[in-house]
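A single chain, nothing else alongside it, follows as structure tokens in the form predicted alone.
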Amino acid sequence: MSFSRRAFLQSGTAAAAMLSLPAVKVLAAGTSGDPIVIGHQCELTGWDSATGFWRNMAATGMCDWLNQNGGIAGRPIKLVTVDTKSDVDTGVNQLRKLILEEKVDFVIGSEISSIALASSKVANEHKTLYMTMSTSEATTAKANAVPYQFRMNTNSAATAAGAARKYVDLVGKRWTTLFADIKWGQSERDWWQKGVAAAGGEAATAVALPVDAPDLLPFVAQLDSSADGIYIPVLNALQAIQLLRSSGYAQKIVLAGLSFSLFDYRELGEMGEGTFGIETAPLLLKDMASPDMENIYKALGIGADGIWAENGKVVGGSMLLGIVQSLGFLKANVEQSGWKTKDDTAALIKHAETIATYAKGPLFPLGDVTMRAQDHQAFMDIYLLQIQGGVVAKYAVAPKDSTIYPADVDLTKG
């Protein structure tokens, strides 16, 4: 597999530039047709900018790869991009611009729960498929789990099942939880006390920190100084593990699932030294063994230690593979299916429901990724990553068939 790097980098630096939205980017060599027009809802702007930072430059380089390389079932793609600001009335009102205005066939969603669950339902209604990128577990439970959303990445519920067992046998068993009180927080904290009691420990006290909060300290003050671990789903990870150090808090501290693409954890310096996390991609090439992985980091400039030789960012390399398969996830049913235009997609819905697997390969680089049909969940292995030596590395993984949880709701039945 060969990626045009000059393409990666053009999307990052428009990323960075955050030039004027939306953002339309065409290639047709070896192509023909009509285009298939793919919508990103994104944060490029805003709190959540970090995170939209990465699938931006996904979204952009992966549509040139395709086009430059026989597109989408003979045809290319055209990639629209908008910019959510991070707020869910901006979000929805893109995306309704995306659907309406357009005509996108398929849309990349939002990574913010809230942005992502009022999202998806318009999206139904409008009967386009939806692929979103939020991690909170009630994105694709029971009246939130819509026949047009499918999720190809990792969420809460998955994230705890595969690695709370793991981190109560290597931690222990009492665990205090500060969490963000917004969707995604609330998920976080109540599937990883699901997946501690399940492992034989205990999880039951937890703190919830206001996102508008100006001082962490009062919250910080408020946990189970008597804990093994504790649990941190919050949007600034950064200023919490400082906090906690500096407070006198010497427990291990545990990220929330892909939080290592919030901030940069080199900010921490000493504080951070055992700090873990949970990713569905490692940050250092080593720890991956995968050459389409190896691929993508050399046609991004992202050396093999996870930094972007541009700028010096920290590579989010669970953001950048959830956007690549989410296009894998299209590209293949868009083929086996015979999908022609958007009339065409609840059939790929059927048929998509009929595929359990998705095999190793350029658009799934980190092994085979199994989709539930129920609820359209994917499931992965997940990394469980801490900082060792001032590097973010691999210290465990938990298998994809740990991850998978019941689901609560059957969407082919409908």
Second form
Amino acid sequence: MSFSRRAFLQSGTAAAAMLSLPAVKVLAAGTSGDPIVIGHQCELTGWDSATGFWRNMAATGMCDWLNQNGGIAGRPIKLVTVDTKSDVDTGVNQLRKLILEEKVDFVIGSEISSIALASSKVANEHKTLYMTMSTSEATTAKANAVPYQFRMNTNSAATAAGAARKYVDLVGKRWTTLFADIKWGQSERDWWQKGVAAAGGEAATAVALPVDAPDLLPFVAQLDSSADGIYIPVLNALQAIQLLRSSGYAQKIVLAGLSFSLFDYRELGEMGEGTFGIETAPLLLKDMASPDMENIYKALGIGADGIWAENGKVVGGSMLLGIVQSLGFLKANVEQSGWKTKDDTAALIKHAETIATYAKGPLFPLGDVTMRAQDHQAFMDIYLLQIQGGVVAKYAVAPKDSTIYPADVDLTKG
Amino acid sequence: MRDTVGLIVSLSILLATCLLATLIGEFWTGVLARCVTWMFLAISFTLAYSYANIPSVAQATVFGAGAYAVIWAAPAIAGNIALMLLASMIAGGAVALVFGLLVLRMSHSGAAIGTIILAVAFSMLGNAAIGLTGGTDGLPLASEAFHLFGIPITAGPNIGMLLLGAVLLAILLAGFWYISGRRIWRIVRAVQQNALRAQVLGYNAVAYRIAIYVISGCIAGLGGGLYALVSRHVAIETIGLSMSLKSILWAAVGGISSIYGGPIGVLAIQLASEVLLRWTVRVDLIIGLMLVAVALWLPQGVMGLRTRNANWISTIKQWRRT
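I've shown you the form predicted alone. Could you give me the structure of the form predicted together with its partner chain?
To see the whole picture, the full complex is given below, headed by that same chain.
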């Protein structure tokens, strides 16, 4: 797949389409026909707006970029973004608006596990493909697995499977966990404990942190001070690290999946030095060696140092990759399955279940992505990052094969 | 004294809501169905505030009790909606009874603070009891063959649930209109206006206030039960303080002294929010400004307009005579 406009215009299909349909609405250069409408159920406000900001930036920028480079199957993309307010009730209502009012063809879903849990069922009822952005394995497991849901991001089980062994070898055998008391945090805790045990380590105490806890100190104080490492899947990771360090905990800290998107790590100052994180994408371009990612950074106005020029903030790299790969999944399957309208979505899903690998390319910029058909879960390399000398840099990579865990459902039989 | 105009206005709005739903498509039908469930919450606040003299900032907790009762009861009673709604009313009434007994002896402002503490405490308890409530993630409504007296009903934000909610609300409003013309309601009003005087006259003011508050709890619980059936997913946010504050805002906009105002307040705020969301994410800010305007220029809410208009008309008539 090429994103060169010249290459696209050379394709006979596009030219023929443009000539034969003179009255069609053209939204962007090199595209023609009715737009493919993609809904984005995003956390623009509320407690998860820090990560929602990056998903919104990525989705808007990438859809513009795609439109400038041939769209999807030669058709332009129209992105409709709604705000969940980080709230289940609003999130589900806004999803219904996307499906019923905006008549979207596909939805890029919420990152919040509670919204994703309720939304995937609604999307499934309306036969609308839902690309979940939640990284809680529980939202796609067992009873929550539905045919119209795919995840092109990593999840709590995959990150633990890939990263736990490396951290046990690197940091030590004994671990304590401070987790957000929601599906995501619980899922991270459970899978981390399994991963640590499988690597010969011991997951000692796990302290549940209510999401509305006004003061973290009583919970931080319960952590096992004799542990070698502290695993942190919490939403207020910045405060947690600051409190841990100021309370005398000197252990190595590992932030759970994609937590570096929750805050600008530079706010930690010296307290953050040595902190690890598990991400699907590094921050610095030099850590990726990917011309495709370089193109994406350029298109979105992100510097080689991972700073977004528009606001001077550190970009949420894993959020960006999740959006890019979800769009890549849609582009690949729409074009390969011959999808024309929403009525073809069931056939698109069946087609997607036959695609085992999405090869490295413009919309899979960091390497091949494996798709497991049984639970519609993608697997990719996991990056272990660390704040070194005031910069988040790549420390190690857990290859995608090491992140694969057993599926507990088989949607292909449905 | 019966407020026949208020009843007619609120029933007309309900009827218009149902008729409108047949014309405006599935999404807006769902929005209206949810609004109807919240109307119960707004009415319950008005009842607690204006008739039991308890400015309850914990009505959403009572509403949530009804919602969770339906979620828990659904599998056990095989989708029998009548029993589920009965369970939600009992749950709401029981929680209100406990709250009422705790705050009844407090002063007006003390009771408000007391119910805030109760709302926060129950929200924290709900978050802690994840196995029971699902915490922040919430719990889904079990997939059952839902039926009302043998008639199959599909749970969800649909016209069937809207009609069910609207019919129950119409019965409630008509029932209130009937009761408000009876002697017992005059006693309730007497207790509300001066509990000490009513006590001296031989009425058990405490029992009357508790009874009204429990009834308001049953109404909130019923609304919560309907909400669970419409949303098919209940999270702990449903019982949070912010939801209680919303119920106060709905009641204030509609008219805090009239239970017929609640439905108007819910529709005005929720529909405005829904429309504004299409242009801006700062909806709460705009709604907040609207409420400031209502507080300044329409302190009696929309229902208060009738009194104001009546006053203007009589002033004009008097001016003509002179």
